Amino acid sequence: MNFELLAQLTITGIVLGSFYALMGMSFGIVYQTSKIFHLANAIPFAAAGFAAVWSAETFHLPMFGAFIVGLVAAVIVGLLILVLGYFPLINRNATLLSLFLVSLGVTVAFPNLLQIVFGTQNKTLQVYGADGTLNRAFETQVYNVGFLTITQLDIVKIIVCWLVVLCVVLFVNKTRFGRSITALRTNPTMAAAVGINSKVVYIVVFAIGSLIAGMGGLFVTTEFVAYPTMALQWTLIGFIAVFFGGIGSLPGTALGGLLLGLLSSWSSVWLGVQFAPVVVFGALFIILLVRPQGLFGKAAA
């Protein structure tokens, strides 16, 4: 086996692996939560990205601040799901089918809507220079080490995505809205019974994911382009690694994401590149049929 070819394609796992962990705790967060299975986490991550573009265009922003437009447009998109899509289903007491046949159908008009907003032409985001000319808004660096090659953004990628792992796992273990959160996933009525108010939690956790969504829409936006579709391939890339994790357990979602990762990188040595769906979907399908609660879950009692 060629050992500076498997080193390389562990670089580009964690790498991958850093970005599906950041997905799946978006989808784990909101999922664990509320139970929904949310497939409109897609529209908060293609909400960022074309937001980022327009406003750097329109209001001739640097690219930090389109970021900071992209992730409010991603964070209202994912808020206004919620308020008028969700809550008036969960207040007549509709079933979870209900609510994903919701968020199923959002998810299928979103594209839609941004091609007649925007076009149907792939969007790169761009800022003005000092000249007044659009370029791209970051031109990343290629770092080699030994034979080893790894660019500033991928770099740039695993530091954000694994700091926003840890503040979302301290903020539900720690803090006293955490608490909050972890006794609406467990005992939901209990919760209910000691005050705890669920749509103000759905609110926060529906901020929390739509925010880290919006994160990852940024992230390949800034990579490659936006389109109207970039977001469906990420989003059920975060609902594997939930569930090959294990379903409760955001740690576990996080590692979970890492490991299937370097499995679709370290496959590439047998298998081309485009099977690399093939190998998530095969690792998923594995792990549910030896340990349904996941890798890191708790079977049920």
Given for the second form:
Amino acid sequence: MNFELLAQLTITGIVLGSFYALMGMSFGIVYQTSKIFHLANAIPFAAAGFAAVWSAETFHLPMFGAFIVGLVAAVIVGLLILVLGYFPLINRNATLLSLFLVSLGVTVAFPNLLQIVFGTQNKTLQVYGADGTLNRAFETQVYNVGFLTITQLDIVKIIVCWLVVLCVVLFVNKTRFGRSITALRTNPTMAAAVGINSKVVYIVVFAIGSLIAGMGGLFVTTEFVAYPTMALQWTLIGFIAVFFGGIGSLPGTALGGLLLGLLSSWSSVWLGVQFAPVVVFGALFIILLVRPQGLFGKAAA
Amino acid sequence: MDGTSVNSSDGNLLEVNDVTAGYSKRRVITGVSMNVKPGEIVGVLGHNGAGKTTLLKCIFRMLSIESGDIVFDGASITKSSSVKTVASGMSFTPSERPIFRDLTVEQNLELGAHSVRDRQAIKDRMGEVMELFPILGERRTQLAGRFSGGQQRQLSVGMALMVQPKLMMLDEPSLGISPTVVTKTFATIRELAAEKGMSVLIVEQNVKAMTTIADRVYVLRHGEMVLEESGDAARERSEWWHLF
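Could you give the coordinates for the form predicted in complex with the partner chain, as opposed to the form predicted on its own above?
Up next: the whole complex, starting with the chain shown before.
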């Protein structure tokens, strides 16, 4: 493999890995705090994309206005799943398996609901121009730097993803509320003993997780299209990043996501891009064999 | 605090009246009644599985009760929550993992004062705790998980003190620490109760340690309260096993 190809694959891997890191943060903050295998994190992802497309066309919103509607929709559906789906079971001391089954159920049902409401066609994010016609909201620029190629959207993606990672890590590690999240994650009994309201913490982490999932949905919708089953693959990537990077470590999750992106990109030279999911799951399998707590996770005490 | 204010008979700080509770359909405590007076140290003794921890969790409102009533500081807390009981002046220290291992001493103490909003009060109380347990001051920036069992127990008591509780509840504070440290810990609890006028409710299997400091003792057997006697009577008792 020549240097130019390696460098280009590394750039592609960083872009992909940054997005994996974003998805990892979304799933990770919810899973690590609540231990709920929140597969339904796919729903805010898709909801953001569809809400942005719908609001831009219906209310003639500019792109950023549609993004805000998409993010608000993501947070609302995320919280609805928590309040209407999980809380009633948590109040009855239901097992985590029961919560997962609820999550699985709504994850399967939601794409069907989207198809009923919006139809089966792929949805492109379009905004009204000055001339009153609908045009694709974002046409990305392609930059050639020497022998490297990167798009404007890729640069935005890298910056936004790592800014989100930084904000979440700082929020959890440096704020008083973040310490409540750590407390609940590491010792729920003691968290209750010091008067931490677990439901309030859950609401905040689900809002954050759904907001980040919504950002993911907006990236995919802006770059490609929105479609009812658009979220599942990225949600699964998020959960792989959590277990690969390290349970209990949000920076570990982000770095795990980045590494998975790089591995996925580098391996495409020998295996072809169609094998990327195999590489990602293979890497997780190996890590679970040799280091069950994940690359940067701490072994249970 | 939730509920209607009620007049507490005999000036009790805590009254547990005919409480029945358990997990799902399994009853663990049945018709338990007891009380704690202001400034008093009360011990609840019992064998493993007698329902001691369940009783504390009911009082702290971490576990819902099937029937009965709990009154704290003159108001019913039967329908309250642990978040509100902490704010109303009650602390609870579990028997196992009574600290946050991944956080520093300072962070643990700050979390102990989670319900306190006044930053200066938190700082002042942290200073008092570190004066009481100097080792915590010396190792304030170290992770609590690296501490010995005795030091972790000191930190857990310090965390409870951060809310300046009217009632401090300790679940088996002698668990996992050496007899010498048990003696020291119980002596500290005795001093704190006397100095701050704080009530203490301790559940224990360690009869010897418990009876050295208790003003009054209850014995719980198979979920029912079978004995209540003064600390003096308990200390004079030579035989316990038939009660368990």
